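Take a look at this single chain in structure tokens; it is the form predicted alone.
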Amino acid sequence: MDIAEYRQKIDTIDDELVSLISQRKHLSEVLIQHKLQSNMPVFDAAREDAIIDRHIQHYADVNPVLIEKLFHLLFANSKRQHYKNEHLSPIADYINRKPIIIAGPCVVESDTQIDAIATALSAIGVKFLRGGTFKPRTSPTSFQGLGDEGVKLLATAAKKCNMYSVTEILEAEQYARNSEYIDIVQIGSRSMTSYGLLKSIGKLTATDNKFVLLKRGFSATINEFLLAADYILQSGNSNVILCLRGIRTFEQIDSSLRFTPDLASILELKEKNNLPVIFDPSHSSGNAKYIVPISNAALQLGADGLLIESHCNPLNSLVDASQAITPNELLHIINL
């Protein structure tokens, strides 16, 4: 056979492959409906693992990583489709609109501060209000956030302005105590490899399918990042948002940037999975003057949105003052 004939056979196989995936999707939807009618759990992590193991053992000539990735994508797609059809929330509706803009101060400092920033951000169309409440700081003597009180202040400010709250948690118990006040749960870069936390949050948020924003560890590979997301996905929650926030490289020896912006990773993540991918220009640069051009680059490369630190008076911010921008500066990014 010549090259054209080989290509024709491959094209035929590709068509059959996609057709089979479509058939599998249809059968999966029918099965889900039967389970719902029988009041049975919709998803079964043990069965998913058994399917993967069976195919890895049966097809020894195929890379097991490829088989695992393929089935995880199939399972995740079924879950996302189920929740899209059955549990579409206003938050999910806004997440589906691009770009996703999540903005707010690095830390909730007081009711006056968070109310002011919420009002200003809402006025320019931002729907997601972020604010640190449990802060993982390098030094134990640094300001650690207001904790439970901060979560409530953030939620109150968000509700007043018809926004949704986004905050980081460090321990499952913190979320369990405050779940009614947190609309999107953030897992920070320092916690990306806390696999017990990822499992717990996956299970706790699976009941209402609340969105979990997972940030890449600043020394993590792309594969490690995706596997961390799998801990949440396989615990029953398909609503995961991936956030790139810069990585630590040799450039930090003499660079004016806080981290190296991992912009090219947007392309790779978009190729490897169907989860939303957003970019954090604030932590990746550490300098307010770089945020607009880096945000522009991220959106041009296909990022689904941005996570940006914004403060009404950046110079007076208790944490990370150098990388916060004002709502007016943020407006320039929204209008890109």
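Computed from a prediction, not measured in an experiment: that's the story for all the values here. Between two forms, the rigid core is defined as the largest C-alpha subset superposing within 1.5 Å. Numbering follows the first chain given and starts at 1. Compared with the form predicted in complex with phosphoenolpyruvate:
- After superposing the rigid core, the Cα of K69 is displaced by 2 Å or more between these two forms.
- Superposed on the core, the two forms differ at I56: its CA moves 2 Å or more between these two forms.
- The Cα shift for V18 between these two forms, taken after rigid core superposition, is 2 angstroms or larger.
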Given for the second form:
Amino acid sequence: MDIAEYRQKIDTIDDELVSLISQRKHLSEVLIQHKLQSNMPVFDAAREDAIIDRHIQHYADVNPVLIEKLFHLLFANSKRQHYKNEHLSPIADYINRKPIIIAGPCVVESDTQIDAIATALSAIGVKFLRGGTFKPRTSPTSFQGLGDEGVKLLATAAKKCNMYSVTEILEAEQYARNSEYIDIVQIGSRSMTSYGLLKSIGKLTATDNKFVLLKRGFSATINEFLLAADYILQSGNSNVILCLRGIRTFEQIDSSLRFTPDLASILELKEKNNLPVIFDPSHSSGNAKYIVPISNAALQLGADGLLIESHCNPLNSLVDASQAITPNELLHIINL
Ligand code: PEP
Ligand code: MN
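Hand over the structure of the form predicted in complex with phosphoenolpyruvate; the form predicted alone is what we had up.
Complete assembly follows, chain above in first position.
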């Protein structure tokens, strides 16, 4: 056999491979419909692991890492297909334009504060305005945010500047009564394991066709993080954005870092799933002077976007003043 013949045989195998992947996808779509009709769980992590193990055992001459990666991609592909929303909101267009930049103050403080930062951010092309309104504070006596009033101020400022609002909720009810003012619902690090909340928010946002931004629990492993995302996906909403925001390690004992920026996890997440992955340099470092270099590193590592705390007068921020940067400083981030 000459080289051309070898190539032709390989081309034939490649065609068969892709054709099999396509057949697999169609079959899994039909199976998913059957499962839904029978009220069965759509995905089964134990079965997925068993499938991978079986193939690793059976094909000893194929690199087990390749088998594992291949199946993770196949499973992710059918999950993605299943959850793919046919009626994508206009927001989805912006989510697809990388990098996704979400910026704004830690907390909505007043109408003038949020209007000023929205205006400055939209002037540099930021489309997503974040602002805390229901704040998860460590101490019950710390400022908890402006609640319902804050959500309205955030939405008004965002609308005025042609932006989309992003805010965290701690209870499903907070979203339910403010849904018209929230474009992207944030589930914070401290709530990542509130599985009831993930389920109810998944359902509510699926109906409303909204995106959910899920932050990694600061003590969660990557798999725990992905499984938390599965709660939302399985509740019917495929519009999930994963956000890495730093993890707690021994580094905090004697460094100025608020958390340890989990930058390498970008690589891991991008390999294991195909939801957008963004990075939060603000909470992960807690330090304004590190925001730009960490943001650039995150983008270099393949992050799909950034979530950054930004304030017109960082030192006057009511919450998290040490990590806020001005809109002008944001311009030092590559590809912005
Ligand atoms: C936030 O983004 O406002 C926030 C509180 O972040 P985290 O949940 O990551 O601590
Ligand atoms: Mn904050």
